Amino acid sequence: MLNHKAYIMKLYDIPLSGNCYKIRLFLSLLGKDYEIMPINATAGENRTAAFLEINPRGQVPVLEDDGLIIWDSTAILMYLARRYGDEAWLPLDATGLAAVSQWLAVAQNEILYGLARARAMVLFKRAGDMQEYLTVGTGILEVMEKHLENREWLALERPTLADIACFPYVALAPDAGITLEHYPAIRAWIRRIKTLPGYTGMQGLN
């Protein structure tokens, strides 16, 4: 009998990327193995003919699961909770889908053109409106800090997608110059994360 190995899913990976951390984040949490095909976008190998045929958008991450690619973290997000997950990530229900819908958008939102480009200025010296950053980020911790007075995760009563997709660029905000200290509801969300079975962090994220 042919003793076939397990096919093991393969993530291309920037260490240094929040959302390609998130991803790893995710994988832990479910407790998935996989293998990390890192890319040098410095060295531009994100833009080779290689990997543009993985991912036309020349992005990371990209999630190769037997012979099936998907690319963009949110999409990679929905189908590891579909597939590997249960209905407590991403809910079937009407309400609870659109509750974790919209803090998904955050995510690829205020939290992005926010958070993220202002730590990508920092971090990589990435080009870019400082000032308009800081706003933007500033402006989203603010809401999710008073959101999260009352309540322990952004959508539901328990952990759920929102939380791991907002998660990495709120965290790694101090990375931008931007403190948590005047935001003690996110900074004890951010804990209740850390403390997630299965829980890994990243530079910067312990």
Given for the second form:
There are 2 protein chains.
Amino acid sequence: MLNHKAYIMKLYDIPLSGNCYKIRLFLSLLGKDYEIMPINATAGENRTAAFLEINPRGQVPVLEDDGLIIWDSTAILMYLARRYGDEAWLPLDATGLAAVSQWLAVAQNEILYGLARARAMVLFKRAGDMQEYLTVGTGILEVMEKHLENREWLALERPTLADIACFPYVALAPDAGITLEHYPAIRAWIRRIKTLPGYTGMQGLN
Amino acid sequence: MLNHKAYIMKLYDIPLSGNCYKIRLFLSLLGKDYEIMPINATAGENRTAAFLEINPRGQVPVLEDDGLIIWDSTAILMYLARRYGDEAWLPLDATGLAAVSQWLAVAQNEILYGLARARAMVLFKRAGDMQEYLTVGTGILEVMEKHLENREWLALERPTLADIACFPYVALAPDAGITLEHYPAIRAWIRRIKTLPGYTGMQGLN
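Having looked at the form predicted on its own, could you now put up the form predicted in complex with another copy of the chain?
Then the entire complex follows, led off by the chain already shown.
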């Protein structure tokens, strides 16, 4: 009998990256198998000529699905939602898509250039302006706290890509020395995400 | 005869903002009428209690369409493409959506935190780290130049939201003292965008 090896997605991944974790989390929620291709950024493996052929931006995560390469964590989430999820995760009507997209933007802006940068300074000794990151990061936590005071999920009345995209660096804020003590609505939202079927954690976030 | 006032979209707008301009540009390409609600950020009009009710992030642009409020330039582009455009601007198949989303992410990351920040330091005396912005900004120009060497448009074989989102702060790079002289493929792409029916410019970009 011939051994037909089943095709499996590959995820170029850094274990401690919140942007990589959001893909692992979503793949787990979708129940999809995949293979991890570990990238050691400290050793510069994301800047080799071979890796820049895969992703000219030199960033991780990158997803490879049956020969198709997709870089950028938000683009990968959109791809996975359309290919393997359903409109529950990413609605296609104009109003629903806009509601989700707003929070995808927050994940790429204040959360990344506030909370994630502050965490990278602490964990990875990355250079930067901690005061600015804390101002931006706690500013968006205030916005999210107020927004979640009378809502269960960020964009719609159900979990969507918005929640998946914003979750990692918010839940990992304590890594940056930012306590979530004063944000009870955010903590309740974090607990709700942790009860989703297929939820998986990462180092610093169980 | 009763005077039925036609409903018209409202765009909360800052004339010199590239993020606002990308909405004006796309509305013009779509041939949609709208009313400008000018916001004077220098006078703090984006931080008033009234404006924060509209957009808790305190950012401009914001679109108001028949009572629906959408903040964030990328989310507004997605909304407009779905409501008033067609799949040419924003494809909905997984592969096409991923291709466009990758460049929407570039617009929100390297272009915003490189090129746009450098421009804001020069034009608006905003504080920041010019060296970092120039490194990030010229880094993504190199990536775009190579990518466009054998392509007419960023994501697909036709103009999409990817081009609209990336265009403003790339074309405005000279405002930040960044010459596009060494990027002939980018300059050709800029010229192509300027020939799109309905194209409109802004100060510093005609």
